[in-house]
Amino acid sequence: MIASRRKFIKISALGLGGILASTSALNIFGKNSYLNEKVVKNISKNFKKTATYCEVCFWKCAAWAYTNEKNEIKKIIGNDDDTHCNGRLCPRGTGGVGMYHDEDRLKTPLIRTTINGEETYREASWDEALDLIASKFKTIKETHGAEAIALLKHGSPGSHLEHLFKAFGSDTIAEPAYAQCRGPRETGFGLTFGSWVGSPEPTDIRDTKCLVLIGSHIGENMHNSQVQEMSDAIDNGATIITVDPRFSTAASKSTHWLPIKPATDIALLLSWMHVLIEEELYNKKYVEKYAMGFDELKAHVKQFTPEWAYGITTIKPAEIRKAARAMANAAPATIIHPGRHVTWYGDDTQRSRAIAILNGLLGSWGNRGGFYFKEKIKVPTYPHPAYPEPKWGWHNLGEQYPFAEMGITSEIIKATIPSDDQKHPIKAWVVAGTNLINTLPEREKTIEAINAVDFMVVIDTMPMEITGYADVVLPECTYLERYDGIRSATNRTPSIAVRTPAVKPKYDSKPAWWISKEIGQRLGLEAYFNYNDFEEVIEWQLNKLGTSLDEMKKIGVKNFERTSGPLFLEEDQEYEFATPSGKIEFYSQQLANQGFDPIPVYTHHPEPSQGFYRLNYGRSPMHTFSRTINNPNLSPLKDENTLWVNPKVARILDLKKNQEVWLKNQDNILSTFSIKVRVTERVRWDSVYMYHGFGHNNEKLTRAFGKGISDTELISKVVVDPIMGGTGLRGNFVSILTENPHKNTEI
């Protein structure tokens, strides 16, 4: 282990005391009542309802929060008029009440201090904490420039802090959602169609006749409207094809399950292209009208037969052909889903390119049952002075990745660790809404960077692992206690939704807009925060959109008519894609100009050695990453993860159901905690699988501490995508230990 200058502090009862909620949301209507069909739908007239939208995941479903006469939040129900949820929330959304009631919440600002030679935290007032932050910011700016302060963010709080940072002169901003999650698909689809996929994805699942899922676990990732639409599609007889080494929930609903050998997806995609072209099953009229590079693609995939792919993927040629023909028979009402978490093996942009090209061959983009043309409402920017021009920023840190379009978190980590060739040193971090310890791979590097940084602020609602490394901890209130920016996201039709506080912030927590404004005022940036309350900002923006805050408080969601044109391409419509050629680009000259393959190729990736298994991970339908594991409403639904092991492996290692085991990865990193075995045919013999987000090591997360294993802890090897800088995370292998490797050590 690296010697830590900044010692991890277990946040103690100091600063975490206070009066607990008089009753927990878990017991208000009975245990897990939001899943109980007998819950009374008509809430008492004594309950007040408040317009909000969910913060538990990026879908941001609009909802109503209900409070009783004692001003206690009791329930959250989806807004019937919202196209993101159609009035129905997933378990995570309804469990949002638990975020408010969680007695483990951060309750007051904390400042790192040393007492009797031991590092600890002491309670602080907001003025003291914010004065300290402003003082440190000023000093670092004077010495190194504002750009030396980095923002690492996730979720709604990030937008407020991003405004603060840009006003201060720093564009050194990144979020794990890009380089550790969806970045490659945005680049791959952007290079092909000239459009990012975005969120929610513009997939017309409700009208599709064939849905192809490649490592996309709809039904477990709980992307709300997609789950609803997939259910409708199944009822309507759609063909579902799932490519996954694990028999997922989606696979159980599929016509075809292709249990692919991990890391061979591009080989399968190329062979599908081969079948579509060689058997002339592709959409000829669509391709001739809207695409370029078809001849180059045809020549490229001629050699990639299903027989060739079988030797790589272990999927039989007949199954490959059968699936390809099913896609073609349904086209253009076919979706090869772009996925969400797509940072796998380091060639992820090219894999996403291959998925995009397949959709282009089938004519899916812009056709009913494929991908619709998304639209959103542009929310006016509240007036403020122009931002100063930073001397450098995230784009300089990622300049070796020519197609990076957002800050790369791992590059900020790298720039924080001192080195001889460091051009742009980072001296301070603000971390908001993201638990970097359980989010980023190569944990040792993250901790090394934390030890090197001069000053670090963490803003969160909970005492996550990252808070234990901060110099200043600021308790953010939950989304149910604050105003936030107007939600405007792409969909079939544009809409806006508001988030208004159902109750006052609990304890001494504050909203991110207030924190940003207060720091800004201390930095002399008052002109960028020309309002007393963020309510004024929302009111001004809504007035510009032809509505008002009073109206939005009553309706929660406002839907608008489309103005950008039809939802789908019309017969023989002329259409110009936002690519350099104006066409769907099967052959990418942009990639060729940068020295990359203009058409995807398959490359072999490392395989596990004897006694090791590929570590695969995914989402639990009850949880959002690691942020909800401690939630008192959601923890009872799944309080620990299990290790999926194939029966063949179980026999070899003599493993039994629910047996506790530990994992050791290829770099001899041991799991801190144990995990129980689940013996199942639903996973390939060369892989193991677990849900992501468990294995918390902060004892103050009283429901989550020590429950299961953190997959992130074991991801010490990454392969970086050379096109956009994404970190491939699925090249790690583990061996299974039946004896406790920590029995003579203190955890």
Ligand SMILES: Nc1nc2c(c(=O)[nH]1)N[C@H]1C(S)=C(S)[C@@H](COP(=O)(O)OP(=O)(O)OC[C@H]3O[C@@H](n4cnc5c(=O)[nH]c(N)nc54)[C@H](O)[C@@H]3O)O[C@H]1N2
Given for the second form:
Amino acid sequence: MIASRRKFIKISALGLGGILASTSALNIFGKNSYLNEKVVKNISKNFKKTATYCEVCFWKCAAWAYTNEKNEIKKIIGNDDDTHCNGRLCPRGTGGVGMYHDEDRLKTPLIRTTINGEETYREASWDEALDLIASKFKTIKETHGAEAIALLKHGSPGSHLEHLFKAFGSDTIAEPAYAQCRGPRETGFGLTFGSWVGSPEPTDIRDTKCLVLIGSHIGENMHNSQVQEMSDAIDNGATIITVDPRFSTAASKSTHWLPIKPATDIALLLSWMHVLIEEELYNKKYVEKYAMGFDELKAHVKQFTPEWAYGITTIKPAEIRKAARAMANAAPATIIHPGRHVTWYGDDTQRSRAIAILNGLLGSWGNRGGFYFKEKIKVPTYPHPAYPEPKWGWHNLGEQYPFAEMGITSEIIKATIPSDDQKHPIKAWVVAGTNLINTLPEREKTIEAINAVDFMVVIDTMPMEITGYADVVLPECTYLERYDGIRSATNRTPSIAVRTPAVKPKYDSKPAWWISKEIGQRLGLEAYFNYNDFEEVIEWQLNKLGTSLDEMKKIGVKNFERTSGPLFLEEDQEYEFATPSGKIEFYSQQLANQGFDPIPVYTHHPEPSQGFYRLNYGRSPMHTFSRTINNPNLSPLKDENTLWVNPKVARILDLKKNQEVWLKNQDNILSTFSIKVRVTERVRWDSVYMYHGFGHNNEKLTRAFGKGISDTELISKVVVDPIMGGTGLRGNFVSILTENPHKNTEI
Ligand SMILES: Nc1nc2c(c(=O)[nH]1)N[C@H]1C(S)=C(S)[C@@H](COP(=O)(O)OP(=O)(O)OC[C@H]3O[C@@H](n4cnc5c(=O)[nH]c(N)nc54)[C@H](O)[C@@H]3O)O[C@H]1N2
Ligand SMILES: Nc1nc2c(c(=O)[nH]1)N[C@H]1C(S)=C(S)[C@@H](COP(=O)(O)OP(=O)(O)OC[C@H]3O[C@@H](n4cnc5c(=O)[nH]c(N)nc54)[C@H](O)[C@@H]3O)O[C@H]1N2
Ligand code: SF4
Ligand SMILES: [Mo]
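Given the form predicted alone above, I would also like to look at the protein as it appears in the form predicted together with this ligand.
Up next: the whole complex, starting with the chain shown before.
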């Protein structure tokens, strides 16, 4: 155990060391080490341990929360039996206890009211707040239909509210993890292999011989077991190829770093296909057996030589060829990683298709060191009456995007802003576990929509930007204080994990399952909530799965045998992919039928004009979006973001290290706050870079308020993916101001 813990530390620390001031990264693993073996032993002797899974991000690592005799949470430690974490939480997960301790938390229900002509919140009892919500729901249903109430959600609370919404007759539901995150790759891979990538990604990184990262900044993107596996792969001598305009942590660990010109990846991917096919390096046997459309693909990529791609990507032809040969050399144990946050330039489904096709050419789907066949346990549904059939829902709002497979947040926004041609107007919102103001691009539109709704409820743990717009604010207790749905995730072997409360809810906060049930009862939907406590639901489900709550409280995670067959294809195995042709589709008739390119093409995207730089952003290793920025354990490790600026740009603009600057984007939108300059060769001269999640303007966040800049507020332009409706966020440009543009105005 000790050795593998060290290994994890190594990748995190060595990666982070290069990027952060090394002290902050190392401190986490150093003298205050949460991962220190001795501490773990002491804890297990004296403290009570409670089974949970982490909610600091959506990897959902199973963990133990340790409480002392006074029922205070002292530590959270990974569950050794969990394949998501292998006993080790990432720094954010370890700091999760700060979510519970944060004294800025929402403490009681709040209702918007007007006092002396000024809008403010007053504290309310749960009964009053829930009665108000139920009565508004009824009125809106009578006048506009239940469908006119939208649910915008993310994370665990979402599933409880989704059940309430469906019981009430609305599936006008969306989450930012689709159209602002994974959507395009799910569609791109779905069209090619007949299977979503899903989470966790079924990438066999630990056994890979060649890992290719297109952007994906694993090591800063701290998805736990994925980082651990990449560390193992590096130790085992795998070739790592990172394509990133920025010298990321992953790039610093790579055999090949290709500092691509932003927005040109499809050209590189096409030229790689060209090399694989022209040099006959692709997996002929695999392609013949499992793929269709090879001849069309071959003809299509004939023209896309590395010399052609050089002119577009700035990557030298020799480098392109070298990387392609390295991939082929290692194939089929090669992974072109599908990425996760892929809503970049609006042609993202096509980029994902190109990535999928490359994997297909190399034979990596279904082969060791490539992608494995994932398996998941189906958790039985607790009995309830059938849901009523809504007259319309998220499908209708995304009608113009034929391959949208989940609700599109931006379409909910659009349908909320009154207009003449509105077919399905939305009148009310419930927002649960998503800080839409700092999450959705085109902030002005989000606020316009919020101003148009008749009624808005926000369920959160913290006073975030979004809570300030609500009519009713409901304080949810943190994940450490509640039961939630059983975690069942795709993996090499299926597993389930439970979340049980380590402590009682602090203040007057309540879990989302309880909130949903209470609203349901007030709406006459008792039959859908036929239990007193969520424990009963979990117990019933666990019994069906051959275990019990008692057992799960003791073990936290249960791993099951696979039943769907082997992880990988066997020699010459017949295999039918879940595509219309039953094959891996290099050529997509489905796309052609809808008027889209059946094989990906490169399109040119706008470039920054004189004096502007492309706004690039990514993950802070110590934080998850904005949800951890005020966390008392994590905030001290990174309390503001910086603006990465290339030395050439610093010279031209005469910028110094740590100088405060403001940003103005192409639409003249100014940053609310300032940001300190970090001069570094690690970013290209045509871009600037910052961590997402900072720049909060809610003063109630005492640690986060006014610290750094929000990338989101500068993303006022999106390019929408015509295939599935994702919002491409990386086509915004900023100029750097050295004078405070707000000097004479109040913020
Ligand atoms: N610590 C931490 N980890 C997280 C999260 C978190 O909040 N905090 N969030 C999780 C979630 S929900 C997600 S979706 C993932 C996201 O993580 P990823 O899927 O890894 O996100 P990307 O946007 O691919 O990665 C950002 C990188 O893309 C590079 N990039 C920018 N433009 C281009 C371009 O045109 N071409 C190429 N090739 N690269 C480019 C940037 O320089 C940056 O290094 O992270 C997950 N992990
Ligand atoms: N500009 C820009 N926009 C982005 C991204 C980006 O990198 N840049 N990333 C995109 C991606 S990949 C994603 S997945 C999305 C993520 O988008 P969001 O999920 O909206 O991310 P957060 O800002 O962390 O918002 C989470 C909210 O949930 C609250 N919360 C935390 N725990 C709980 C809980 O237990 N219960 C309840 N009820 N609330 C809780 C937090 O206080 C916070 O308000 O953002 C997308 N948008
Ligand atoms: S990766 Fe880290 S933050 Fe995410 S669930 Fe696991 S421990 Fe929690
Ligand atoms: Mo995401």
